[in-house]
Structures are given as structure tokens and as C-alpha cells.
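Have a look below at one chain only, the form predicted on its own, in C-alpha cells format.
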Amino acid sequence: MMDKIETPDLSHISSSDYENVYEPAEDSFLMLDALESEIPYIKAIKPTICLEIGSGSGIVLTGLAKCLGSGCAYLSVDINSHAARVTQRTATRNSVNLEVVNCDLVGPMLSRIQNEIDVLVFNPPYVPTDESEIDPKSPIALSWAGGLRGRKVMDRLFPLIPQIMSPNGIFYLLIVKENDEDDICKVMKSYKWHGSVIMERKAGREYLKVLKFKHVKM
């Protein structure tokens, strides 16, 4: 199997599903990339299960499915129950399997995973913004806005890693400038994961970069 990451038929959502669920941007053609160019690696490890949280439209994961084949389980969750369905709507329209679970996080999740997880990919709402801009009852708004420094939801995943991600598992993180690269680093080194930037892009006035984490042996 080749290792490209084909850009999945969308063709199936509407402009009224763009309503209420994230329209691919250049973020998700950033983190496509640069899982295109991680698939060796990601193969290399042997994956028996892989994670994407926030799905969206279903892109990234979907995508990844096409290129790594049936040999893997691929699960994805999103918090907007709109995204949940158009990801499902994305996975048959083609011919990937996913299972796709509407929740906040990995919430309900945590004991089925534990420790399973092979690979995680989470592009997350990065916009710094006000709190009262992050209106629950709005699902677009929960796609990008992130609270005081982008930071409010990738903060409270941060804590599971070590808990879902297995021994050898990679976590890929999509962050912008103002998430504060460095501190991100910093606050993973202290559950012993180590950070790198393997691709960045500059689109409009955000400057993206997708990190890549590793588990640092002891």
C-alpha cells in the first residue's frame, strides 16, 4: 500500500452541514500532511488502534484509514453530535470503517482504552478567545474557540495521555503560535512525553505547526 493520504469525497456535505460542523481549512490539510508524511513511521509501530478526537468532517481520520488499511481499528469522538454523524456520513461515503462516538473528550471512553490507544490525532480548538466567546449551545463555536490562550480543551486532555496512549504510541497535535509551543512541551515532559514539530505552515495570520509526541523511555 502506498504511503499517500488521498483527500477523502466530501461531496456528500452540504452547505447546511457547514452549519454546524467545521469545514476542512487549512489546518486539516496541515495535519493530513503531516501524517502523510509520518505514515512509514506510523506503520512501523504496528497499529492496532487509532484515535482521533474533535473528527469534524471526518477528514483526517478517514483519510488516515484509506492509507493504513483494515489492520486497524479507528476510532473517532467528537463533542458536536452534528460532526459525530457527518464523520459517519464521511467513513461510508468512503468505504472506511469507524467507529464514531459523540462525546466530550475521551469521557466515557477512559477504562475501554486504556493504555490502547496507538495513535492519537487531535486538532483541536486553538483560538484564543474570550470565555463568554465559547457558547456550549453552539456547535461551530466549540470547533475553534479555546478559551484563555487556545488552551482550554487541549489542557484537559493533556492528563490522559498517559492513560489512554499505549508504550509505543504517538500522539499528533495541531497547535497555532499563541497556544504557546514551548509551555505545551514543557507540560508533557512532565508526564514523560517528548515533543517535536515536524511540519508548520503559515495561512493567513495563524501560524500552524503539528507536534508529534513520543513516550520517553526510562
Given for the second form:
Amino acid sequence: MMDKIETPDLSHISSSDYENVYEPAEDSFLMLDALESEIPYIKAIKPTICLEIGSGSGIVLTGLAKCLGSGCAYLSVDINSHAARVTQRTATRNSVNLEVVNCDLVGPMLSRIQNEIDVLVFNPPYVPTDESEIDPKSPIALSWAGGLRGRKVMDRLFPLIPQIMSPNGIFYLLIVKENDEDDICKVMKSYKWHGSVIMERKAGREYLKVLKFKHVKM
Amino acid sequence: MKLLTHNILTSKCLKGVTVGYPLGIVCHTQAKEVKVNEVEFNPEFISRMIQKVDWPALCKAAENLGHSDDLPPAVVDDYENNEEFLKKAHHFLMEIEVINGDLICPETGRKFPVTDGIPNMLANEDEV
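Okay, that was the form predicted on its own. Show me the form predicted together with its partner chain next.
The complete assembly is shown below, putting the previous chain first.
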């Protein structure tokens, strides 16, 4: 019972909100299911700070926060100001204390979160697209368009992982097959972070996976 | 925006800024733009968080908001067992919220607006 993630109430989000904010879909639910399966593990590392990058509707971090409770600070960032506002409304609606910052990845906090993040969740824009489809003027395009191999945004985060994560920290990343799991794990391995698939699911044309990364202790 | 969040925000992402910390806080009409929200007190969590907090930056933020009277100027020894201190830390970190105002880069004066509790830390292309 304690280790279940209840799907947050999203009834406050209107169809016009979803014109500018990614509407939860199979990928969001897979991430929630994967995190639910990880709750005992997450509890065991006693997280102090949980961060979600690209929180969108806020469904994932709100669900996680509701399950883990007041022993942790929950922080979400999104480059899309509409999404930042909707995330905040989702947290309020579900009586969760969650902080929202409108920014690009962790840029404005990088120097202050060195080895401080215990749980990091990222459901990135993973769809392989042309560069031209990453339109900074379209918040909704930014939520899914991932450029070459769908890697454009996540590849910017990977080098920051060894800097921002705490020694026992866990990084959960949602990808699709086209993102090239083997190559991602190779990149992360070069930073001494080990990745493994903890859940996968076929959803329509997409083959979705949640990867879990941990620091490899010497 | 809780002061906990303010405690980890910097303007270092701007070109030419070396530290960018702590950010100043200005609220236009203080009475309306700072809110106190009651949050469940979890002493064990606050104890863990205190180790991560930049206390002088928290003091400065509280001072900017005109709320500093009650905040001890430094972390006390043995804070884990000092409930009075932990409650104050909890109040300042978790309960005081900036609703509308500006965060100000200490080096360039660049303002980052806080609107409905959400800081906008996006920099323009020519600023990074």
C-alpha cells in the first residue's frame, strides 16, 4: 500500500493547456510504473532532494512526491513556462509541496547542486526529428522533438550527471529504441555511471524503456 | 518560490558572471507578494537539508523580505537536537514563499522575474 504511486488528479488541466504542454501519454505512465517498482530502493537511499527535468504536466514528480512524503524536497524544472505553471497547479491540486523553476536543464542551479541530487527523473524530448523541428517558439515541439537520434537534449545532460548527483544518487531516464540504449550506456559508462533497463513497453509505434543509472563505486 | 529554492539559484549561467550568488530579492508590494504557507514539519528532513543550505544566503534572503528578525545568524551546534532552531529553519526554508517579484544578479543587476511563485531563470541567447 505504502509503495504504490497513485496517479495524480489532472482534472484541472484543460485541452487548451495541452496545446502548450505535453499531455501525459504512455511514456509518462511507463515512467510512473517504473518509479513505483523502485519505491523500496528509493526509500532505502533516503533522498533529500528529488529533481525532475522537463516536468511538463507535473504528473510524474507529483506522483512520486505524494508517495514518498515530506522527508524530501521536490524540485522540478521546465524550459516551457506553460509547463512550469501547469506543474505547479498539478502539485497544488494533489496537495504536494513541489518547487518549480522555469529554466533550461539545471543551468541556474548547477554550481549549487554539486553532488546533491539523490533522485533525478528525466523524460526527455526523445523523438528523432530534423533539427528544424526543434522550434524554440513552439513549447509543444520542445517537449518531444529530440533532433538527430532523439538525443539532442539528453546528450546535453549526460556530462552533468557526475557533477550533480550524490554518491548514492539514482538517475531514471526514459528513452525509445531509436535513442540507442547501448550508446547511451557507453557514454554514461565513460563517466563511471552504470545503466540498466528496469522497464520496457511497446506503445503503438514506440518502443519505450526506462533506464536506471547508478554510480560505479571504485 | 520557497527560500529553499532561492538558496540554490544563481545567475552564473550568464556570460561574464563569475559567482552570481546569492540573488537579491525584490518584491514590489511586500504585503501581497510574500506568503506564508503552512508546511508539515519534518525535523529529520530539515536536519538533513541544513547541511546543504548556504545559511548566509538564507539570512540575506530573509533580510531582503524584511523577515529576518527571527532567523538565527548562523547554524547552531547540535542543531539536530534543537527543535526550536529546526522549526525556525523549517519556517524560513519551507514556509515563506515569494509570489511576485524579481531576483537580481549580484554582479550585473539583471532581473529574473518571479511570477505566481515561479522564477523565470531563462537567459536570452545573447546572454549565455
